[in-house]
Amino acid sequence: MSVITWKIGGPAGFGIMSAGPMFAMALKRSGYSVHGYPEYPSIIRGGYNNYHVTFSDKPVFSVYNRCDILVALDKVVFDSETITKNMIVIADFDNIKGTEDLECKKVNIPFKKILKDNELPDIVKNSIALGVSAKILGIDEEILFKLFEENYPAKVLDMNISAAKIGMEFCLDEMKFKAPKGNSNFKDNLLMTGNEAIALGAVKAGLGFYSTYPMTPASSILHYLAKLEEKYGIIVKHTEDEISGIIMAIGASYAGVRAMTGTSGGGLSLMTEGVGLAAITETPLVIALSQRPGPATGMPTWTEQADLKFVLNISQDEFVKIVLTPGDLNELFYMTFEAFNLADRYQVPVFVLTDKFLSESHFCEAIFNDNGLKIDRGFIFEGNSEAPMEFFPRYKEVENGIPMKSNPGTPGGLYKAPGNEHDDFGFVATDSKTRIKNQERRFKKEEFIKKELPLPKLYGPKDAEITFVCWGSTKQPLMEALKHNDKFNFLHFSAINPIDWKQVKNMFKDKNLVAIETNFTGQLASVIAEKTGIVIKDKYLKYDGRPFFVEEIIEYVKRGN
């Protein structure tokens, strides 16, 4: 077996979301490619938490439904998980009723007795479990303890290391799991979440201001950037609401700083009018949107790709907007970087769409290569010191529908930036001639943006029986499923608007297309039908808040649907 899955579960408060990522990192440092997937309920306290790690000596892209090794820190795990015959289950079986008849391979670790005999608090139960898991999988204990040093404050470090060592002592040789040896290929790789990749792409692009109200699953962009605030000279602002978040970002961008906001669907609903303001004032703005199931509050801690058409049609009237839909860490980092250049170059709102699965899962990737990344601030008026108080034709076309920006304080760069239609200097103008001229100028940009955005990319054998059509995070489970079945390939859209749909239409020729999306209606398929006239009849849709699991895709292909 080249791919192994390990899962730890328990109630909120048992340290599942610290132990899981730490063990994923221990596996990565041991030479494995790793994917980490968290699940937690949409409530403030309590409920069942689990963290699922898939690892291999070959590249791993996504999560499997099956579990090989399950660490159950409480009875709630047995109420929530399907226990199978071949599964190794680590639990305090002496103290969990109802597990007597389970046919799994039991590893009985007396957590309760260990804690009592060693006068340890319940909170270190996860460290005992990590010690057991490391021993079973042959992970070097020094790798694990080094991670403890990096993650625990000094006052609790020794206690957690002691707990892990006690756990290791309880492991017998017959409990060990035969895993493939790790290799050096992955030791230096990055292991990070999608939101961290977005944040780093923004920092590399020269982000100067980030403002938002925290909203799962986009919140960790805010938290991660806050840690980098001082080092990189960024202002990171936790605002009173989402409306303030986007308006502050527009203000900072208007002042000449590279600015971004981030949110999820409910927050974007509140930001909608701000998006329109950025559009008519032609203020560059990057918006990171991490999707989750709705409507309204929906399922805040789960995943779905159901905001695509919302973003494509956001705010009143028509205007040019760029919609990027990256599908992995590399695309998140580089496309977020480029989002700032596109925003500055074309002076339009740019969306970077992700979802909970991509935002909060941990992915293993080679270190980003930032050689050749160049910041492009677009057309900027440098000033006229001979006439410092002159008004400036900010909205007069310079090239390809794009006007020249003038930052506040620039001599001779005075202009107004109203939310109303306006003349070249920004003074409100509602005559038909001005309106027609501005709309035609603003939409002229679209043809030039099309030439810059990537077309869908084909992955897998060229002449496969099925061609899945996907966008965003669905790329990951398809990449993993390709390792097991070569009867399909897939076209992945890493950008959706505006792109050259004539070329896309040609890419669809002679293919047995199946739209695969995590939403109820097949939103990308709908967009494809609108833009190309091609109706993709076969759709494989999932809308239960979970990503596609690898086994589900393999089974779908086997059925030949």
Second form
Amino acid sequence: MSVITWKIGGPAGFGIMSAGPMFAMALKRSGYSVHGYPEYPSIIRGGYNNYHVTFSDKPVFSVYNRCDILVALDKVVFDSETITKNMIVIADFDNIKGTEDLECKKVNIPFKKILKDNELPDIVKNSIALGVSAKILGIDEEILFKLFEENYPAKVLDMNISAAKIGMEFCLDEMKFKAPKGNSNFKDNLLMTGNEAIALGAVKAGLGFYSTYPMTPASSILHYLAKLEEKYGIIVKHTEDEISGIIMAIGASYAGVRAMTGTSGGGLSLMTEGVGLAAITETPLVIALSQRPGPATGMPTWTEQADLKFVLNISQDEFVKIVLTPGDLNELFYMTFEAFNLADRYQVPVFVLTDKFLSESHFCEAIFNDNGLKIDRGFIFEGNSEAPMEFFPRYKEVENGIPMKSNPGTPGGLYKAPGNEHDDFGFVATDSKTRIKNQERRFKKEEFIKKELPLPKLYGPKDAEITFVCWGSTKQPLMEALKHNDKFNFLHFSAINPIDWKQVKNMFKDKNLVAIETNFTGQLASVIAEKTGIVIKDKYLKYDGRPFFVEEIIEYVKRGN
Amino acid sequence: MKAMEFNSGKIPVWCPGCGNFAIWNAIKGALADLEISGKDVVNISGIGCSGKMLNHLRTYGFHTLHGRTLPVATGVKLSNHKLTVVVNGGDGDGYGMGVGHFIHAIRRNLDVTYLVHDNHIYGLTTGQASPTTDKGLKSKSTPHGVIDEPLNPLAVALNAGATFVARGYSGEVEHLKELIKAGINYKGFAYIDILQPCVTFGKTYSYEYYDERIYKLDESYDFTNFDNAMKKIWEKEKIALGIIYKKERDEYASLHPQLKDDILLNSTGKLRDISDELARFK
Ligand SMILES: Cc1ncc(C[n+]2csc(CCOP(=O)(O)OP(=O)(O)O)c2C)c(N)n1
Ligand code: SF4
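Same protein, different form: I have the form predicted on its own, so give me the form predicted together with its partner chain.
Full complex below, order starting with the chain above.
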């Protein structure tokens, strides 16, 4: 099985983040399965940007450390990348000092001279590079130019096409790379980022209102939904801060509209009081959380899975919340869709956790279809026109601890939704009986939610020397590593709360467990210990802001833990 | 509905003589005069004695967190712009905690009526200084006297671009009722700062204090003149009551093409066809 990796790097502002995904799409349309992984600093000009594409004629899931073909648009790439013997490196070697002794296969493209001779601006350097890359990998130029058409405004289109053509001409036959032939297996697959899958899951579910404040790596949910708002009749708001973001969504949901907010850890800190408000008023709410490293501002454009315990314990006091931890595009899409049903049915906050790696990388295993998708808006009071001004027992249990919602404007549905503890009609109440009744009723929902949430799933051979235990995006590198090694399998949690821990405990039996997480303490492992009493001693943890690279996992398994 | 029918049946727990009673009566009277049904009204309240208004009106209601009235109001109003939204909060609630939201609600010109029960003190937490407390005043949290300059909330509103700025007073219920009616009828953000004596903790700002200083703006006053309004707002010895500034401006919901034909509520929660969107990812 051959997996090929191609990487383009250069300073921020060189168009890496448009060229990279475009090339990933060109490969997909040429019949490959593709994964694209971006790395970039939190600055607009300067600093090192790169986009790493992994592709194969078999499904690919994740990023390797290794790079087969490197396109270096500037000297900075050589400062940041390890250049090895087998690599093909495409660069303007005439103009980059210190590269003379490199042992890689050099493809010298005189970018500077080409631009000058053809009176082209610097910004088309990336298109020259794409031309070269297409030629080396045998990609049909029509596929590339069609992508240019889809992505570039008309006035710069011709310029980019001619730049790419010049690049192609520089490419001699001996420079070609032997890649497996693309096939048609991936024709219908979608190549998209995790955040796009979340946004589309929400749109599919009839999202009405999305409000938040931009914070990487959640911002692209906001951007994408904002683009779609008029087309689908959604209201999307960039609010004054995250506090307003979540509270506005709660207001919309109180009024009966399907509402969502999304943020990263720092924003969720501000939203915390709102989560509690949604909980006690039993206002349905979906919260997409894309994690990144660090308390405070941390490392904005890098990845980590360290907010699990924050989310599980969010806000003062105790209340039921649903925590979903999807691991791929399909899970992101369908679980976000289902998150709205769960929020409406149980009237609790529902978290969809992702991280920078899953949110911003491109994956291509999904198709998404309508089969079996159903909307469930839960118990909603139809109204009583005989007694339009009567107060309605909004917080009285109807079934399974769940009360009935009444949208403002409904005759006979009058009620108060208070952040205070309250009676059935929503009037503030502090007597012990009411408090006990409410806490017990609200927590009753947990038993029923448990039955609906997926249990962890085992991937890989049934019996193996090592069973990794993971959640969220770590599924991806493990799936990729499975292709190279059959000495391990893994249990992936796509939901963590509330689930049936008794059954989970059974799944752990007779297994050599290793917790694998991108955080410092092994947060899932500690949740498992709390819920099951099982202490997973072996932990493989990474907390440098990068996802697990496939080689690292294979190495770990080989070493034996 | 008659004013009385807007009583929820819950007896208010405000201190006897509290200015909040008058505001309550004015709201009920305004809704009755305008013949709005309580089922089409959402009262959004903040936290504080002011926020307790929620319990006493026969309308829908949302009692949000401290300072967070206006974001809730925005979500509600955009979701169902046919509803009448009345927001009640205090000076601590709205000018302390919520001052950011206040300015942004003004920028949006959301069609709600925002009533600030301005008693120059924190009532519910038993008498700390508020953003509108005068310099030098001693309070529980400022036993040596306030050293911060007080906020002039009407000036903040005017400078932020508010187009309906008014001042009412608990000692003038009829006048206040008319202001609230004008606010509800105004298509946009109607902001009314209400002088509300707190008889328990805000003794400086008593009914006597206000009765000596207030006067009502009459027909000769031109509320469309911004400079006039600024002058009124900075008057030192006298306190003007009435609509201080008013101007027409596009109301927020009307600027959303998504809301042109129907309320948002009617299109949400239905399975959507996203196939042409998916096609772009192939
Ligand atoms: C986040 C938060 N901080 C503090 C409080 C405590 N608190 C309740 S009411 C209040 C002040 C209310 O003052 P004001 O808004 O002026 O209303 P009043 O009681 O005077 O009507 C405070 C600080 C709270 N409820 N929530
Ligand atoms: S403390 Fe002041 S504001 Fe609160 S109810 Fe009593 S008088 Fe009214």
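Residue numbers count along the first chain shown, from 1. Everything numeric in this text was worked out from a predicted model, so none of it was measured. By rigid core we mean the largest C-alpha set that fits within 1.5 Å across both forms.
Superposing on the rigid core, is the CA of Val535 displaced by 2 Å or more between the two forms? No, shifts by less than 2 Å.
If I superpose the two forms on their rigid core, does the C-alpha of Ser526 end up displaced by 2 Å or more between the two forms? Stays below the 2 Å threshold, so no.
I want to check Arg45: does it shift between the two forms by 2 Å or more at the Cα, with the core superposed? Yes, the C-alpha position differs by at least 2 Å between the two forms.
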